[in-house]
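Take a look at this single chain in structure tokens; it is the form predicted alone.
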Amino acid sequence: MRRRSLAVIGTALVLGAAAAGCGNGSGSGGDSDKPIVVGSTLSLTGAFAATGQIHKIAGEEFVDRLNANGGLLGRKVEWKVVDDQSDQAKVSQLYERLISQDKVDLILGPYATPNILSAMAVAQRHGYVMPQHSAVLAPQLTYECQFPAWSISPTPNSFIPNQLFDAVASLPTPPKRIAVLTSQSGSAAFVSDGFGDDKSGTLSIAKERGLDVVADIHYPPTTTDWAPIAAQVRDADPDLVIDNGLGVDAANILQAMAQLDYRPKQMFGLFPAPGPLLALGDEAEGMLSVSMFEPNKPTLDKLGPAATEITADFTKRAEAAKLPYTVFETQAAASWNAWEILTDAVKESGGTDQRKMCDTLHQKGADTTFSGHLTFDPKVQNFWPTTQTIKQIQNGDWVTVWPADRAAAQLEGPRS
């Protein structure tokens, strides 16, 4: 087991400055000749790799820009990122190694809620601040020094379906019959079924709103044969298909439906990898999803030239890495937020003392390029007022369509 763990660690990618020094995570600045080392894992292979690669490229870009502008506290920054292979069982071991043996100065959370929960337990045991970019289920995130970079209110299991149903209710012909597909992953199931004592979710809220749930299908995250699910949806004939799933689930479901010569009238995917859906072309036209950020021109114009530079550089890097979708959107924005939360904590506290960093974020919050000033209240697990929107594929591109006052385009209704 020890040899295996060393082999996994050996795949770490060290980014930024070339020097190999590392701190103990509790200093006030340390030797200015040594870099500040940030440790984390990402899912660079396995089921979550399509999204993990987005976070890797965003992080590389952030570190490069940071170092080009003097680094942190006058020191270069290195990022030691390890492939957790999309395997929650590996995450705790890897973060323990990063903190206890590699003695990184700072950490960032991994991708995907189950992985983040494993990393959070290690961070809490060692008292490390842990910004994390993609876990949104507030009741699970009880460690006071984890800081979310993506916020969907303290009760996302209610907010997400209500926002979606508000959006489609604005259409000339709102849906009446819905099919709900649910990945049994910890990153998605709570949006359908609720969490703990709070049973509010897509299924219960749909019924409260008078919608007819004509199919309720739960599937394991390891599903590879999507044909039976596609057939059940086709036979139920819903007006709206809701896939509370991850990664390429929605793309796989649409492809399975197409093989049955069936096309849903309208479809929503919770946390999909954006590229594979666009690659489907007309099959995915009209697809809906949640978004924290889309680089639509009206949005970029409001944010100013720095945001435009960041998004353009990301696209160049993503193209060079041959990512299927090269646009800087929600996942990349969440990653950027996490890095800005971490670096603000260091700058405002004057060092890498974890307790001071945590207290500083609670007291002062953090400034971010894409979500503005964030405030962190431990009473609501540090979740800040949400900026979430609904996006839709229109003419082969993702655009923000809801709420109306933040939309770059008008929400389009079901296909005829």
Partner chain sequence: MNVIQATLTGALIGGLYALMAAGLSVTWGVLRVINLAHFGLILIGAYLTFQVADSWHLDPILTLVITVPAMFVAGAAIQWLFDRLRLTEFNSLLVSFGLLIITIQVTSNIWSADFRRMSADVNPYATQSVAIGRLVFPVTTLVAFGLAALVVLASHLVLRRTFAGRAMRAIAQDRAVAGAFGVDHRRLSVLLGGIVGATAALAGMVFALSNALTPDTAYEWFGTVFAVVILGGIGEVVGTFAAGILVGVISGVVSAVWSPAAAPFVLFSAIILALLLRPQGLFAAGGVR
Given for the second form:
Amino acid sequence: MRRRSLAVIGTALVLGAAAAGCGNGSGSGGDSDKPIVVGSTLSLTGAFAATGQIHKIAGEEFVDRLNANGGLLGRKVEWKVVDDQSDQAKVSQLYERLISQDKVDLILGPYATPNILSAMAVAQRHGYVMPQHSAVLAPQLTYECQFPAWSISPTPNSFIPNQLFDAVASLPTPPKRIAVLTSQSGSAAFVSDGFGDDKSGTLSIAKERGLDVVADIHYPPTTTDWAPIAAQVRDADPDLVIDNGLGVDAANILQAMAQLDYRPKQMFGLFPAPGPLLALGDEAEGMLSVSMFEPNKPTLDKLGPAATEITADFTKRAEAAKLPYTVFETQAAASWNAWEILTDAVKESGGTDQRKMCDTLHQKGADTTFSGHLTFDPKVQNFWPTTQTIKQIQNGDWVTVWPADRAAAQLEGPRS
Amino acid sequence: MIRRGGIGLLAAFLILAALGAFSDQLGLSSFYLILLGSICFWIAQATSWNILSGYSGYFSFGQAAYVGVGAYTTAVLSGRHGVDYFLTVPLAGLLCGLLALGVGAVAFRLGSLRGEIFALLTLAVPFILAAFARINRSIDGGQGTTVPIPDVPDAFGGLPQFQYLLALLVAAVAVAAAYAVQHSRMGSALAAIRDAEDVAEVMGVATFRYKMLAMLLSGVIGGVAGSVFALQIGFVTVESVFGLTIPLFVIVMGVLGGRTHWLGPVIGAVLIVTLQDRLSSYGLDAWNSIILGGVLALLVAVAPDGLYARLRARPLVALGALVVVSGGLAVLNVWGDILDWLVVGMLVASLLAIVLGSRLVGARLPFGRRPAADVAAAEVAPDQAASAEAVLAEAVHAEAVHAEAVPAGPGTGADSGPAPAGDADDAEEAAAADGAGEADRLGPVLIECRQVARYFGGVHALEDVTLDIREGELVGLVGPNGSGKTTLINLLSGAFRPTRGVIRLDGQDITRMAPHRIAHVGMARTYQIPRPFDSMTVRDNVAMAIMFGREPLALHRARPIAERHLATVALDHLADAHPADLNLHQRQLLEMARAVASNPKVLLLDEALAGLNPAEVDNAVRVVRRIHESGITIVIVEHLLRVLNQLATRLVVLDRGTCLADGEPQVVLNDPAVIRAYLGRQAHV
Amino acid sequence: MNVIQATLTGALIGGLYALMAAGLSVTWGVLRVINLAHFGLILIGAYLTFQVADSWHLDPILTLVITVPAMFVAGAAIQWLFDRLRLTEFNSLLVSFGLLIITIQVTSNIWSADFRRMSADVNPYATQSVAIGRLVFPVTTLVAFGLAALVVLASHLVLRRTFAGRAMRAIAQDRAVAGAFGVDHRRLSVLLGGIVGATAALAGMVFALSNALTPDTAYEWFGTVFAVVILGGIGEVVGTFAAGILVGVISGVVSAVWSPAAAPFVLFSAIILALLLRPQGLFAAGGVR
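Can you switch from the form predicted alone and show the form predicted together with its partner chain instead?
Now the complete complex, all chains and molecules, led by this one.
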């Protein structure tokens, strides 16, 4: 019996080996009538899916517009997007398949920092140019042909707190006592604690600026019961609550505080999902966050009709996909930037030769609809001068409020 | 046998290794290497899980602990402290081994550990470790660690080759370990633990040691594979390695493939990983989980014993299906690529094996172990159907036949052989008279109980029992229900420990000894409700007792001896059957054969005659007497005083936990106190 | 003050844990099915509450009129399936895991993977609270606690006082013997599956009251809910309630005085200790078994 089962395995192996040897003749790019295929993964299910959806809709919209305008180099563009299930272990396998098996012509990065790091290693191995939308921590992104579509300067861990503190310092009564809540996630914790040897972050910068940190709470990304955190903040009663967290953290904390009959004087959330905060209604009024783009009327007017059209079309698509929050904002803009970096590289280098594309981007930069002309300096991991702003919920909508020259409205202080 | 399997494994490893080493020359795209590497990771993890959970039946939900600790060891040491990667791999194994031993030492020392409690205990471990890593932010800097790419010797080619070869090596070592374990004493011991742990312990299997060994192996393999995983994902965070998906998928793979065999997890891992890859490749993202969940639910529902068992029953059909379907698709070459063809082939093969292996179809085409079972059933059937007289005649007939066919007696002792069937009754009476007269010229004291007591909470099951049993006695232990008979048997065999008092066997103090060591001193027992090892044949059931007896033997040497013991109880014609195919009487005979096979000095029979019809009782009595005559001292608990009166050389009467009477059967049975306590309440005697 | 507040809110949130765990515990204890699909039922209950409340502007608590019967049917159907398949305890875990994966994916296909939260105007409860001095009791947790207490009381009475309850306890002890005494095991287990499904609707509603929903939430419940089941004793409804409160209090107090990251550490260490000292569950006395 055993001999037979071993024979089965043996045959299966030989069959696999033999067939693998001859099964690699499929498609290769270059023919002018064939579409240019762009491959990427997104987290369409699992923990990162809420944001992954936004990137999917933005990408589909971009490709449709591109093809409607004659495609790229006269060829149609096709996007092969695969679900990585928010599982970091799957990402490298999937990129490997896209590049070496499906032989896609171009790639885009996935969503969320750990996934991007996994994908970057594969792209580097194959020498592919990889624009990516959401990893902002420069020291981790060591591959020279990785191009960020969202830049918070090369050192976001000091840029974000400084920008926030600058903003609130402009208020008539600037906050003196702050509470810092930190999600222990690779995508957020560096803003509080710094990264690697660079220890500057919200906590250290607050001290430098003479602010009094009255509560410093680190919570795991899996936190479900927010009442204890809310109670601690209530007892400390700070002038400003800074939540360096993700997703629904900020909304949950606000609600937990509301349940304790407490309303923070002013609150900042690092990378919150925008929708759930708005759904909280009045409780979230005045909430602050970072932003790269908000489709506020003054901003759109400055950018021209194309931007308005893109954001309106996105909203329509998002509604059709039954997304609860359908506004084209930071995440979608980052997605758009990434696509424009990629297509610009192809256009300017005149083909899909990855080396040429990479060099062209370093030399000429790229033009984007929402962030203007971007320049890429390999010395700072291609992080371009930031266009980061601070946004605030005012009258139930997110508006850009800082810095003053790009603001669509005035920053509002705590309500009395 | 072992060599052939080893060669097969080695050949498979070499083919796969060559595939990686020469992937450039073969034109194999690096995607295949990454995919194969991922399969290897899951094979290693599923096998690590299987060595403990599949073999011993203790389901672990804590596989993420090994993956996490292994990956963190490598990521933190090489990424933050500059330790060489190759040094971190054995360290990861070591740390996980220690962790496993720690968990095992706590869990398996638990008095009343049940399977589900173990499962939940292991579920808690990754949660604790994850929280620990989050509290101590200095471990990973609070936000995950990048794993630096090690300096790969040029001989390995690029990083994908190296990663793949490393993962393959780990998987191969894991599978080889699982193979070796299954074909060693440890495998038999773990199977016995899975079937009936306390029986195995009392029979002489050092269950704690084997479970700890399995834990250790599982931990080391899991840790080393976790360390390779860190390199595969490149960036390690708490969420990516301590999550719930790893243990759940490992369990799914193990159960799907079949968890009692070393190949089971391999099959499960290959099928699940490739299927997932294909689904996502076809953009069936929204369907991926639905199909996977459906396949899992369906397969477990229709083939709960796993795919391996079904494939093994029909190896040629499965292989044929794979070759025809995959090959056919490859030749037609109208759809998909090599992976699609293979996955479709594997699915069809599995499906065929399952459908053909299901009971409806399988009954018509005898295969595998069915024939033996059918034979057993056929022999048993008339026994059950016929009237009492017919049964008696038949039993006597069968007895005579076997008595002639089988060379007399067990290997160890006397040679008087079975009494001729025709005058069994006379012989019994003679023997009984003989036994009674023998009391004075008995050997030295074998069992000494001094002031033995056992309380269960407030219930005093036994109270200060003092008892000597001498070599060569056949002691009947009687008493009303709840008088403490079975408790005494459990104390003697070591299943319980006395609350106070001392028990000696052959001069050795066994009061606080582990049951398996008591067995090695010379104690064996049977159970009132027979408890055979259900996954083994009748022959192997008996062979287990020899393998783990006082003079341990290898399985292949134990089997012939086991057959001799089966002949003694006239079960040799059922040696290939499984216990489930035996009737109650046969199972009780099997219990006795198994107990005798461990070559004990004392045999404890706990109501070995309960539930039998008169003819069967007579047959069992003859067997007991034969065992006694072979030189084994016997303590028998029995309600049928008629039988004990004939059989025993001495009766001990327990009542409410104390010794009421002790002496020759006739004397004891006429004792007024005994009649009052016992007979007065037992109307049927 | 902080600790007292943390203890109180923890105990109240424990009601939600108990609601989620009770059904799992009972099916495990009585029917010998480790039903991971229960998490899927809770998830669907939560999404249905969201959907009905949001599109019909119905008070979220009133949505129970719809969700409870729906989940009763779903729970009964699942139990009927398990009965049909005659699975062992561990295989039931695997089959129900398959069902759970399917449920999560279907949920995600219907409602998208994005966060869903009832808007403030249909769900006033989310931010309401009752204050006694400085101590505050959030309304959502009061609802959770109240419903949990109600479920426990009702099931306790049913199990003790009615024929069906006694029959269920008989099944828990010995299915064959119960069958011999004329207990129709099939029918009862389907009924019990339905009731358990109804409790999933309650738990889902309570969860949706105060949380944003994503399909993945189901996995996040695993740790806490199994902790409650074990601590309470498998099959012990009253024990589950007590364990839910205990787990809530431990998490709340540890988060408040030490760190939220430490809560799972203390909680699961406590569980291992509890398993070692009282493997039958901390509160195992009476109940179903």
